[in-house]
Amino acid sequence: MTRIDDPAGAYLAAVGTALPGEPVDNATLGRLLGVSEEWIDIFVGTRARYFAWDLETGEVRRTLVDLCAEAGARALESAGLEAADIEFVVLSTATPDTLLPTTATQVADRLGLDHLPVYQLQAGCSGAVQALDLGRSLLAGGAGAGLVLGGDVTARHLDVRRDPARMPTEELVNYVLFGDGAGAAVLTAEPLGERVAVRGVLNSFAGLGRPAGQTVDWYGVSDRHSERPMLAEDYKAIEESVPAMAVEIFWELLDRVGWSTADVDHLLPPQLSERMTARIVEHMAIPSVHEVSCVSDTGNTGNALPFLQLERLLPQLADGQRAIGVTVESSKWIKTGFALEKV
């Protein structure tokens, strides 16, 4: 059962993000894949994305640990806090560098964090909100400040050495849809730094009896030569379900925190792709609200996306203004979102 939110006790003090290398535009990616810029625009509408691996060779140049540690360090610096001030770490990803040690512990080590609980969540688009939800619970349990992170690196799932001409469209589109990145936020029990109160969080599994909309596979020793795809999506189910679920999340959050649509100044919509985000926002039909999106410039970075949106939101969020963030995970249909207020 989801809990009813206590409107006090968790604050967003700072956000930091990290994107690897230079942006890869559609012309560059199209030449590598043997597809046109028009094809990329038709399917996803995204203009650029970042990769932690070399497009020609597939060599990984930045790991997920690298990106998360960079984002975490930026968040700590922006909040004006030291490693000794942090009492927990929560990291969410669908693409850990290794199964063990966890990426979360490696990032904690890189940041000089020690003698504190470190959690790693396995999740997709909903992961950043799940990390935020767990972070709030830890603050409610007595912690004063903590670090929540999310990020993904696609190198394990996208093989540039394969012949694009032999890939089915539903697999090829993943090469233009996704990108790499990481984000972090410092949560505090008292208003510090940006002084953004987390008024509510929604984290609800909604996939009972429903086929998965997305599968990200993992190969072990016994099946490493399997021909099954690493990434598979039911795009028809995603296109049909996500806009409706986004509306549900928005209204459930408003009900939870006692706001009306007139109380919301900014909307952080789901960031599946530029075209899908536009469709979702149109379907939500919320007048007089400012949209905060990033996917057109960053690609779908999975667990990093809400942090990238928050980084764009914070300079625009005036005292007393409110924002609603909405995320939908189509893997097994998870509804997540958050309500923020600048105090």
The other form holds:
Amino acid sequence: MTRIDDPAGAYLAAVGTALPGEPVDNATLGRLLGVSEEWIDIFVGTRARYFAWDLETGEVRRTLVDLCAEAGARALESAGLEAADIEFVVLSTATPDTLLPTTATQVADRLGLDHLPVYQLQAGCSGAVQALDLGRSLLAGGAGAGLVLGGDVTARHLDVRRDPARMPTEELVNYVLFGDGAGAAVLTAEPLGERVAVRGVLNSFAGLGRPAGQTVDWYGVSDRHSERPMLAEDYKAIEESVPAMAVEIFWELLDRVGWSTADVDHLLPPQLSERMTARIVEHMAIPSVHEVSCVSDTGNTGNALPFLQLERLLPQLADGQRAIGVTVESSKWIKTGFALEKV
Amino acid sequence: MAQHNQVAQENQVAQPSQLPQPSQLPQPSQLPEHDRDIAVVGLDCAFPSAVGPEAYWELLMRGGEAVGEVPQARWTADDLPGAVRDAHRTALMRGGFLADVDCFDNDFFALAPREAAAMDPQQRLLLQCAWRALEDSGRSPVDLAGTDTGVFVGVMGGEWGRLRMADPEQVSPQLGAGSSAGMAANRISYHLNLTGPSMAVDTACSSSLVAVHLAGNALLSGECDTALAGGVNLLLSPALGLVYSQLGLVSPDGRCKPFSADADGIGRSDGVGLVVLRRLADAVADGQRIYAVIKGTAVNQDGRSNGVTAPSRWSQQKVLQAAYRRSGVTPEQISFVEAHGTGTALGDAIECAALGAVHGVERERPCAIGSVKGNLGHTEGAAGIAGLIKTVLALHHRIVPASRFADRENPQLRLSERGLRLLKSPLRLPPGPVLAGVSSFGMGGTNAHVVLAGAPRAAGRAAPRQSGAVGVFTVTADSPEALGRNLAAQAEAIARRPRGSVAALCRSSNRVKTGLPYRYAVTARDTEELADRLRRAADDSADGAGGYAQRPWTKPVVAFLFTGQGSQFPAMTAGLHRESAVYRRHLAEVDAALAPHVGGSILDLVLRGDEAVRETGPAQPALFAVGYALAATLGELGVQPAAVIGHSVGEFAAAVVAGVLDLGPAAELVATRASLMQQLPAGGGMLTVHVAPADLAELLAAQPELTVAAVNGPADVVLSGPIAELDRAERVLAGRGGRTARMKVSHAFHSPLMAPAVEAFRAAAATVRPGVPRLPIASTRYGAMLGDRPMDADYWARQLAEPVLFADALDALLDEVAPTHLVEIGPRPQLLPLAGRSGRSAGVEFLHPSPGPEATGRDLAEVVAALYRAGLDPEWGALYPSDLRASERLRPYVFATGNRYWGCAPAPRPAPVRTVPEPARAARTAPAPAPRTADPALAVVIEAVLQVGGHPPELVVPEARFYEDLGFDSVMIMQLKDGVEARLPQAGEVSIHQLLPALRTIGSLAELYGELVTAKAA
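Structure of the form predicted in complex with the partner chain (previous: the form predicted alone):
Every component of the complex follows; first up is the chain already shown.
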């Protein structure tokens, strides 16, 4: 369902993020995967990413709950709020630690939150915006402050111990594309902390009749020996559709909040990969706008991406400045975006 | 209000203006009305099945209960008189009982076992509770020693005294003090050295809330700046239960069921709880975390009601109204009342009638009510504080727990008609200001009510990101074992937090977790690392590896070693500059002092990584800047050198630190010196040779153009001279197997080749008048302590050309000052390795605040941590960003549980008297063997000490000190004197004056008696 700008206030008070361990550069990754650094650079362009699991042994060092709790605690601390001030939690992920209990409830527990609504959304690149959208509704329903989070971990979907030589290229790409991370934002009904007003949110499923552009699969006890790929992308469809959809989202948002391109100071474009993002920005062709991207330093962290971009945006966002965020989820094609203004 | 003003005036009159420390006594009349808010800044409690505030909150939120069978050690069914009705017999054998109330860490409080054993366990519980509550308030209890902090303790049980003092045979001074209810508060004041008002309060079941009322008034009238308030209750006998039984007030299942249709009487319970109170403005000013705010309190009396023990609806109504009036609030603003709620049919009815009469006004939603007695039972002397802490925590967590047994609400109470609502499920409190009340009523008709509000919130400004900022986490304890135990507790608590920054946690630990003899300190950058390092330290202690715990007896003696030329490199100390605001400030200060003389910012040149810093011209001012700023930074952290030494150009910064030169003139001198030396014709060089100076005689005779430029150690010599001569010397020495290394310098420093610069520098230095050193200086020009020789123009001129006698100067410093720590002041270790190779510094610890290109703020923090462990009390604030958020709550001290004192074993009936307990620890060991010593006086003293103190024999050794180690006080000393003299009649009677000087250790006392016996025999 689409939501447009409404008069009830929603503000970003603070953002917190968590990236596990040390960055893994292309040389390290190339060595493990048996591919050249240049190959990664040319096809993906991402320079570094973080993994919450040990690249050598596959041992999981930090869970999604760990990362989300760290990001959430940082956001709370930055906002100057305490657990008791938070009235709802919305967490979005495609890769929960367990199906039940939800990662969202586990994170609430770690943050000392109790007796409040805790939602978990299942989504990919659009998840953070979906969480923002739901958070905005909850504020409109009377809540004073809430925490929205997004994050993903790749431990179940990547395995460097497999023989990379036997991997088809389209599968190998996943290893250089994705990374682990989490982000969080404190939403408030009144301007607080960073005082960034959420002027509009777009959240629209647009995949009727279209084949999935990305599939993230999972196995259970009955099909654990399946040969189905855990991750699959239709790169042709993504390369074709995402830039066009990004442009649509941008204009749709402007239309709804009544801004012109000249009103936009910062653009947070989709973060599929360094190469794709560059292509999208080029395609959008918005003059004199400052781009805020993170993917080349963090990899594609799925549900965490918009939070990582926001964290980079906030120190640069001057009073009265405006920003537009655009994300496209290519799984079953979801258009999402948001319009922000520092007050 | 009128009443308050009167009190205020009386107080003013009563305070002569010449009273000392007027700043600590704010005049009450200066407190405007809105400043009557009292902040609850710390708390601690223990209730049955809920030891500690966290466990208490967990019990309340899950609607748990704490009622069980009476432990054997308290009483047995045989203790009940035959006349008790069968229906009540079971009830009197149930209640809420704290486990392990016999455990007491008497060693922590320096209390002798026998004294500990004689103390009412209520006093023991209070002592530990007070320590933990004060820590929870964000301050070390040690820091409060000597302050006017007040102590107000509700206590209604004198059962310990009744049981113990009944047998006149067993009476002792320890038992006397230990059995007095009045001592409950005084003990805390004594052991923590708190000098404000200190009183036990007994108004029966309202005692502890009345104590809170009195504490608040004492704060508002300026009698004290901090107050501990609360209460304690331990069921030691069924006596009061029997009273309830005869009054028809006892609950057959031992449970209070407040406001329930099933309410059928009282069940009794143990409990202890204390809150730390401050005037709100003080708490805010001191950056203390605030749980909730007391807006106002009221206490009244039933007067002549329907009987001395009957509750009065009218008086309850009035006390509520008075409290609201004083708080400046109206009943419809109250969201929640923690009721007295004993769960007796009559008591519930009267309380609800009173609550309804006040709260049944036009209001948006009914006033929620509940009572913790449904969970705990009636904790009597601690009942009010149990309700207060529950309400404080509810405001803190912004959720009010459900009231147990509310699901079967008593319809006869007509709560909804009265604007009341019994909490059947937890009540989430809305954002914004919330008000709550707490009631507590005493059997004799003294009623108390407290009005509370949520803590004020700082205006929502984004907190600065402290991500990755380094901190030093400190933990202290009274013994190595206790340190290990508390390290483990901190590790566990910190590991439970989401990963995040540690600076605020560390800063809080510096405020709270310091002050005890055994010290631990560690640096960390995030909670994960901190938890890990604390865990490892705790594990080390469990393995008995030790070494991590230090008990410093003295302060460290620190010498600063200022490095000379050669240690500089591009971007030196950049890591520290990035992280330490204090270092940045001092570096900017010295940069400004140098700028006019070097034609720009030397700081910019250094930080941008310019290779030019390797040249003499910029190198010397840059090193001076680094040396000055490092020393000033350490100084601001509380690290003051006991002596300084500077290698060559390092002597200038050393001279500034020692007060010989001011910063400005020193900066100018260094700039001039550097420029003069830079201008000398190139061609000379320097060679490090690892040969003893004496073995160089032949070489120097053969090559007269070579000179010794520095003697840095027994086999660390630097030669200076023309390049060709150095080449030759290198070949000669290599032929003899001597190790050499060419130094990367442009000139032959400290050689006659410097002569052209000497006179010019003498002239420049002549304008500077040296001051008298504030500190001992070891002069590397003289190779000795400077003494009263001036550091004048001649000194500085010759210093430039003459050899650097570092080895001799360091020897002199080590001999003269005997430092415990050598701290090198420079951008990388250069002098410390020399000191290490000198073989003279055994047992001296080496520290470096910026040891090389990889150094960061962490290295500076490591220096502070090491010196703290060694006994320094640093100025911790300088280690952290100045905008650091106030404080974090830390897990309070974990006391030892190994010592148990009870002795409540039932005496055989019908004997009415119980035996005075032996200390359990003494009882565990075999009867103390006669001390094996050849000295009869010593044997007698040891025997008498064992009798008086009841210590474990292994502690009673000649070295043991009476006050510090054995916890003796004047009463015990008199008992000891009597004990010794009874055993040693031949010594005669000793006067106190004779005794006093010998009362240091067991050994010193034995010596005195030994001498007296010998003298008498002669």
